[in-house]
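Only one chain is given next, in structure tokens, and it is the form predicted alone.
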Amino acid sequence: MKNYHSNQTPNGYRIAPSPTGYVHLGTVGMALVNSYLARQNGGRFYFRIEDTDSKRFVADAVEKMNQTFDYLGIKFAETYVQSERAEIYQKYAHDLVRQGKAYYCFCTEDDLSQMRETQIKNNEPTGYYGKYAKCRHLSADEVQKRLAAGEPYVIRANFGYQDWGERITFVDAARGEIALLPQVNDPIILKTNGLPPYNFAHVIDDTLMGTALVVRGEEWLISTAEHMQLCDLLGFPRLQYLHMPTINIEDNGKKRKLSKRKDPQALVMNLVDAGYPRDAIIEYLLTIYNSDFELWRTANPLAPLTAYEFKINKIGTNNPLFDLPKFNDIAKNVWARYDHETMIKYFNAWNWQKLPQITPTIKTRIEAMLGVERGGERPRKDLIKFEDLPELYSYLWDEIQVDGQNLDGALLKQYASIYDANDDKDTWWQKIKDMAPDKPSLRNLAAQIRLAVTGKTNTPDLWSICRILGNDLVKARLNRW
């Protein structure tokens, strides 16, 4: 694991989450966009763990993130950990102090609280600025005295802004030119524990690591002015940004951000655990982030996802709603493209042991069922996620529920006496036709057999299902009426 880069050619693309638990769907979206841009531009794609906020750190979060990215096939050339780069941030912070561009601040929480109360009372903007930035005006002797006494301190950037109306402009790669009010407060760039907050670490890391384009969620857009100011303060070229729209959800008629705490679909591992196909997650994200992806997929139904060219100018600026029915339709289409061998591979990689009353026999039946009506011009599209298997293919289990009030027991027993699981499909169908004197009778008999054997009125190919269940079980179900 590398920890340091300097003077990198700006061709890097990165995903830089905080280790706060399972991975949010939006974080995977950022990773996906960066991986496409890196591949298309011949750049490096790297992973940076932003763990300088110890209050939000979750012990196994990095492992969970790696599991998620591995499952989705998202690979990184390099990995960095911010907490292991503390000396780098400290060097830059103390260099700024020596240049008069930053200063030691010894204000306590009580000091800051009293300052805020005064500002509110005076109807003034709150923050550490102007006359309220009292540590900015400490003499060098006073500073050395307090350092020698071991007083805790933070380091603040010396922005020294006075004009609240000034604007900082930049060009967002997706949104065009944007003008923001500058950060007038003198922000903390090094905390008492020697680690930086996000803003300072981000500017240093993305400069040293050669990030060509900082792709992140639009919630960071308002902070970009401060990041530009920090670049200027450090003497760095200003970073280039692309702010992606935030995935929302409709809640009681109102839009809100898709939440880890409230929405199960916000956590990618919940989708994985439910048994959605990997490519469905990726395709759905491409659908909401690039407006022409669906047209491309329609024109290229079997093309690998790597063949798609992600386009920055096709990123929308409106926040997309998470659309579960659409996501489910994408999952159906993805499963329909896979051959039988691939279906079995995915099923065995999934946590199939959690299915109710699962036995080796039932598992074997499921594996066989995953190949029924697969391939060809019109493959079936009934499967959304493996979690649905007990309901979707309930007839593969030994015990089934059947509404038998309209079943003709004598007719079913007559068919049971001639049924043979070894019959090929033509022979099987001919036996059924021989029992029916006309088309209405044939339709009725076929419907009766289907309902008696499967408990359902609509299923995939019945001949295949009967062969999977086996001679004895099919006959037993026919003879129970």
Second form
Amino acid sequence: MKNYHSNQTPNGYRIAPSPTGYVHLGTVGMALVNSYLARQNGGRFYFRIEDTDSKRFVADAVEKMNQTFDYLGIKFAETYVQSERAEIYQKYAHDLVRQGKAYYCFCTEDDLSQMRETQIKNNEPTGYYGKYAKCRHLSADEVQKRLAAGEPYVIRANFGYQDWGERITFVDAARGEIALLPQVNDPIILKTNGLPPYNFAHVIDDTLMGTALVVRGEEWLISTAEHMQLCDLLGFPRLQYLHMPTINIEDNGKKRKLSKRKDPQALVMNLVDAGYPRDAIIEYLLTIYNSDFELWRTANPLAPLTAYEFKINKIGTNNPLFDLPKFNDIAKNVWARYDHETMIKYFNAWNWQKLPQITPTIKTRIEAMLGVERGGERPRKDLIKFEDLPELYSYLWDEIQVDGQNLDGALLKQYASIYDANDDKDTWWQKIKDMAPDKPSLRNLAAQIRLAVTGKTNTPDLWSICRILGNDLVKARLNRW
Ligand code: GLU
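Would you generate the structure of this protein in the form predicted together with glutamic acid, following the form predicted alone above?
Starting with the chain above, the whole complex follows.
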């Protein structure tokens, strides 16, 4: 058989999502792992859209996925779309037919379900194998006749003609040696519509594209035997694999897969829309996929993520649990690392228009607020995501809720008469001190001012907040009681 695949040493890494339009957190995890491995090994990193299952095709999905990856700063050297490569798969499938390693199958849905019923009745395994693989033995004449009559067909790999041995073994780069039962059915390699199912397309593409290591979700682990059988059938060297653990979530005390349908945090775009920093998404994934990442981060708090060396032997095989408090904590730390200018850039890039009752004035206040207690040895760590701003910094909005039961109106009015937003911090504090005869009354006054101006008992630096709000608003809030 003619060798269509290249003889170059494979140096590629890839992600190969189906175009559902939404990028699952696990897919970003795989993209990250692959981009690290490609960078560390001087390889290419490419994107392959697996759209041969037309039922799942979503027209603008590719664009949406690209937007997500762009936002995360994940870049691909090449992009492939499987549906545009139909001829390549067809050529390989027909070559296999010519060699007797694959055959036309004309069985209809009805034939297959009848076969299934018989197998179930006889207590036999279901599937297309052995004596049930009817079309495996059709004569060349008969095949020609049926093709000429325009009968719909699929092409099946002829696995039945050789002995695959008891088990197929391979070394998974993260899990070590794995032994799997071979596929005994003759799988479809080309569907009636002329497109291959995942199994065949995967083996051909990853061989032709030169994938050094197929990094994919562990749900594919069990199919790896079939993929190796297909490589053998095609005369390709077997591919190398690494199966990544699935991210789980705890739901009512039970663990289950993080689901696109049930868990909003499974879709990366939802995290971005909520206003999480992109680096929190990346750091969180590195934390769950590489057990020494957190140590590295603690030792190198400000280092760029590209300075981290990803280690295959630190990928756990246990299913990591999506841990929201942990993720939020990482988000706080990520925001705290940025300078004011960067914060403003992120805020403006985010869809801030969706904040309730947002006006240009309030937006300006938020931007100023993002600079309060930033930088220095112990930067403030209170922001998780921009969506929380109306609650976190509620006092930046014009109307605030204050529990004023214990507020002393006379005292606050007296303070309002001397407050000046132009005062520097020392003058501001001195004025408050001058109003209080002793420590307890100073503490009380400061607390009253804070509560009246912000509606909260605990806030970032009050002097800064008052300056951001300006004389009129601060005085109006003080004079209300
Ligand atoms: N299209 C497959 C999926 O969506 C890709 C598996 C792979 O990476 O090979 O899961």
